[in-house]
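First, one chain by itself: the form predicted alone, in structure tokens.
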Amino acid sequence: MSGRPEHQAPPEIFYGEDEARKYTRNTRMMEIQLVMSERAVELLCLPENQPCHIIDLGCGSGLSGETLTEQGHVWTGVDISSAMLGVAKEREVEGDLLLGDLGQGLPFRAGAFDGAISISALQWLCNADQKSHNPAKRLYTFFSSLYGCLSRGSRAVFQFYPENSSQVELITSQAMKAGFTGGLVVDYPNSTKAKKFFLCLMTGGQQPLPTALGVDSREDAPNCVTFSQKRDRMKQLRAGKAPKKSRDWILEKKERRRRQGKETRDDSKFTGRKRQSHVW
């Protein structure tokens, strides 16, 4: 059996009473949660000295919510595990708590939140724990409802543990379909233990991605992967337009130039062919 928790049992079962108690006793686990939560809030780029209303997705026992409280923000937490929420209540966290399945969507009014964070929860939605579960549909339902309840211009930051590149593609494609732009920020990409994945989603159009930690400033581009260009490409394909820089796009552009009477090179089998890049 896989060592990944999401392969062992559904989250509401895996995070039962015993597992939930670990979050109040395991100091190392608490320290890791604290560091990841602080990084997620940093990536939200919230206005300074201004309290915001944040939704904590998969809030668990409220450890990430405490980070929000310490920074002066108000928060609402959603989790599928009643045991985890029970521990959060015992710890008397200051956020409002809601028992719910993220894959069924969020029940909040439009523009209710100024941002969203999620720590170690997103990968659970990629599993089909019941026969009726379709991961792609559940992810789209979740992202579309999240997009609706976020104020325009706000961000959502997910720290998660992708199993493989196909899982990253599944998650990002459904986020794009729901209306988000953004990309993946990978902190400490060259470290096996410290490497962390953060999916940064934006609601107000494409914005520059934050710089990844643990990389040289000249090397951070490969560790900040945007998917807004792919989203625009998909829109063009749906509209019946040739993708920019494709062979068909180039041929159409050349034909327009000919109709305008401009000097244009003849078409050939090399038209639109990608040139090999050389590193000297």
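Here the rigid core means the biggest group of C-alpha atoms that line up within 1.5 Å when the two forms are laid on top of each other. Positions refer to the first chain, counted from 1. Because the structure is a prediction, the values reported are computed rather than measured. What changes on going to the form predicted in complex with its partner chain:
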The other form holds:
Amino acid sequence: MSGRPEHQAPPEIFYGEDEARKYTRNTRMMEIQLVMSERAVELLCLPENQPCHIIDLGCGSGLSGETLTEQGHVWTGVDISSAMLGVAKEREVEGDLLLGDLGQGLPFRAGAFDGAISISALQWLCNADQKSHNPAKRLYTFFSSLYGCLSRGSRAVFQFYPENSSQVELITSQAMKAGFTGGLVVDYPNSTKAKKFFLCLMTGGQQPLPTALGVDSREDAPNCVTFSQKRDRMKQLRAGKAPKKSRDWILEKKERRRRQGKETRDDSKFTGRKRQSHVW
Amino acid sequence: MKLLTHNILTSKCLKGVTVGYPLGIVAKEVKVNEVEFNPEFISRMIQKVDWPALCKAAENLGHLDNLPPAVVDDYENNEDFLKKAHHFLMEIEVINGDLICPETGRKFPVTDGIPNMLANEDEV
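For comparison with the form predicted alone, produce the structure of the form predicted in complex with its partner chain.
Time for the whole complex; same chain goes first.
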């Protein structure tokens, strides 16, 4: 893995035809996006049983939009990658799609939407993809235009992957400057894999933040999302034996080889000693 | 692009534009779909919709017939009106054409139902 996607290329280039197709065929990816979208809609705290008009910011190939449709809402999506929008069109998503750059501002009338969600997109706004880009200014332009096109009392929920705390600081400060209240909700804060960041912004004045998932250790639910990854199960298999590459493991392995009749060096005080790390 | 979306779109992100609404439409291809009627949703959207802009848009597309010229009183309970509003807002789609800023004349092309709202660096 060559690191964070937003360090490799601007989003409209990173999400070209091939990547767009890969993204939308990857079932694990789709499952994660679905769970995050459902959580984001939950955090929106929309009135029950009421179809709302929602904007999906960085809608991509429409994975999150489908959750909105499923819950009975009407949505419009904005994305900067025409390849991703093309895939969304192929999948015949219900929402109207727009090709646009969030950092240029949202071109909508005041009060047009009852809510906004964004899944895995906000971190893309923190990088200057062109010489003329000033991330702080683009974030402010984005947030102030978003504030304007949301009806009073509605919310915007962003699931995103912050690179570091200064990025979180940059984002939240521009959002507050634009008039939003709210803050960060971190689900499963103690699990590296399951940890998810949701920026919950409100327009109706200061309100309490929703509670994060996986925080109360007295809960019966496991302290992380039950992933079916093989790696997790494998971690538990070595429970009775010595951890790999330790001195004990090396001595056990040499014994095994002797029992198999293979030529094995005698054990000495140097067996399994710590070596100086190599500079290759 | 449905007419509901057109009704909330502006060009105000461009430099020098004050209101940027409503956007003119020149359509080369229009489609009429069948969309499930949700009276509650339509009723709530009518409060947000700029009705004269909707009429103007429908007229530009040559689909004006049957559109009521104004919002009637007590529309929430007028199913006939709601159904007509639904048809115009949700079932008429611009597939190919251009959206035009009323203040600068700048065109935003619509391709395959998707309006391109990307502005050049010197326009924002």
